[in-house]
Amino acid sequence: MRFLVGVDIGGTNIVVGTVAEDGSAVFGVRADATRPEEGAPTVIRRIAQLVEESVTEAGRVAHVPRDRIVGVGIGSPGPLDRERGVVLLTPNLGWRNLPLRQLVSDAVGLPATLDNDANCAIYGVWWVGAARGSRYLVGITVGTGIGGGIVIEGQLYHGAADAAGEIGHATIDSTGRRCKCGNYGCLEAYASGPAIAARAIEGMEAGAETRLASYVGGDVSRITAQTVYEAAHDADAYALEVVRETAKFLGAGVANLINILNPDTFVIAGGVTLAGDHLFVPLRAEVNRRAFRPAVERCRIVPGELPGTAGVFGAAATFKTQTWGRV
């Protein structure tokens, strides 16, 4: 058995694993802050770092030996270019133009790949999560940000410039909420954490009754994403609606999607989960009346699992296809 290292970079941590190549297991769990302040140079240092601690217990507890680990792959924000291994433009994280891939593989003596870090995250739930035989899958990751990727038989597809799945920044309201890329009613401006602690906190300042204020001391904003499911899960009538109007926005843009690629298998991941059923309830009824039927009868809208290794693992299934062309 060989082992690939999974790396999985985004604008808050950086989470490090130890994976089999068989997507049987995932040793050296390793997580840290990304400080991007600090510069590339030393989250490289940092990355190096976390791959060398979760190489060195991977060995302490699974006796994996250092031999048998053959690559990193790497999944970071985008845009990049794959072939090159460089990305090419990482507002969150400031780089431009970085050549990620040679500077992480010459900074741990491994080879490495580089792929998109949401296109990592849904491959991971596609190889080992609760996408695993899907032949026709389409995800989103709902955080900060949302992103998407796109697994037709078994391979990411990544489009004329790697720049597929691009999800977030797709038109659900054409004269809507202003999104922070420039536009107008992006899903994003409506659905990605941020913008449903936003959404929350317009309606409290317009005298909406909630004890959504008491989840953060009083400081209304201190309120986020994770504060509204709480609150909902307590049963807040408020953070409830604010959660199904978040399900009637996602609904739009998962049955656009459904209506596009017909998949047999949609995965919604990231933090938007965590709402649990008071989100997916709403979410596949407005799916159902919005999507093509003969589509969204042939498909299963499904949470993500893998909460924090999705990544790492697609991260190393990345690896697998990028060098030995399958995975």
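The structure above corresponds to the form predicted together with another copy of the chain; please provide the structure of the form predicted on its own.
No partners, no molecules, just the chain.
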């Protein structure tokens, strides 16, 4: 069996793993902080080091020979030019016109492919996760930003300019919050991890009663979305309110996509799934209220499986489709 290295580059962390060609296993999962402020060359050296560590560990624990490692699939925030392997722009990383595919390939000595990180995560969930078997899949990943992916009959849909699936930059309030992309009212500006934390802090500064500060030793600046989820699970009324409000924002975005694309499965992946039913119950209710009933009745809304490795599996899968034309 051949093996592929999947590289998932996020705004906060880089995760790398060595994946069996059939998706049956992943070995040597390694992660490190992205730290984009250190510059692209340093980030690429870190990626190469993580690839080396993953391949070495796969050889140690699963006896994977190096000559069976055939390539590296890279998932990166975009927009991208996949044909040239170039990252055109990454608002969360600050990269512009970066020939990432070639730089990583040269650094690790293996052929490489490039695709959008959110596309990869959703493709991974379709390949070996919660959306296995779906014909028409739409998914979003909620983390440092909000990305998305569309899979039709087993193929990622990229659109004319490789920009399909930028769901986080769909406008839900034309005069709303400023987004890092420069637009106003993007879904990402309301429901990404940092946006959830920012909304929670704003409410606290306005006088909301909550125990959130106690989770971070009184340093409100350390509150994250995960802090909000933890407090919600502990029945903090204000944290629950923030999660329910997040569910409404996401529900509006999901309903729009269900009406437009009529998928049979809608996956929500990323850190936001840690909120559990506190998020998914009101989110599904919001979708039911907003979307056309026939479309809703044929679509299951599920949390993504593969926590931490969906993008790794998906990056490996996109190497297969770009190199061999199939998964």
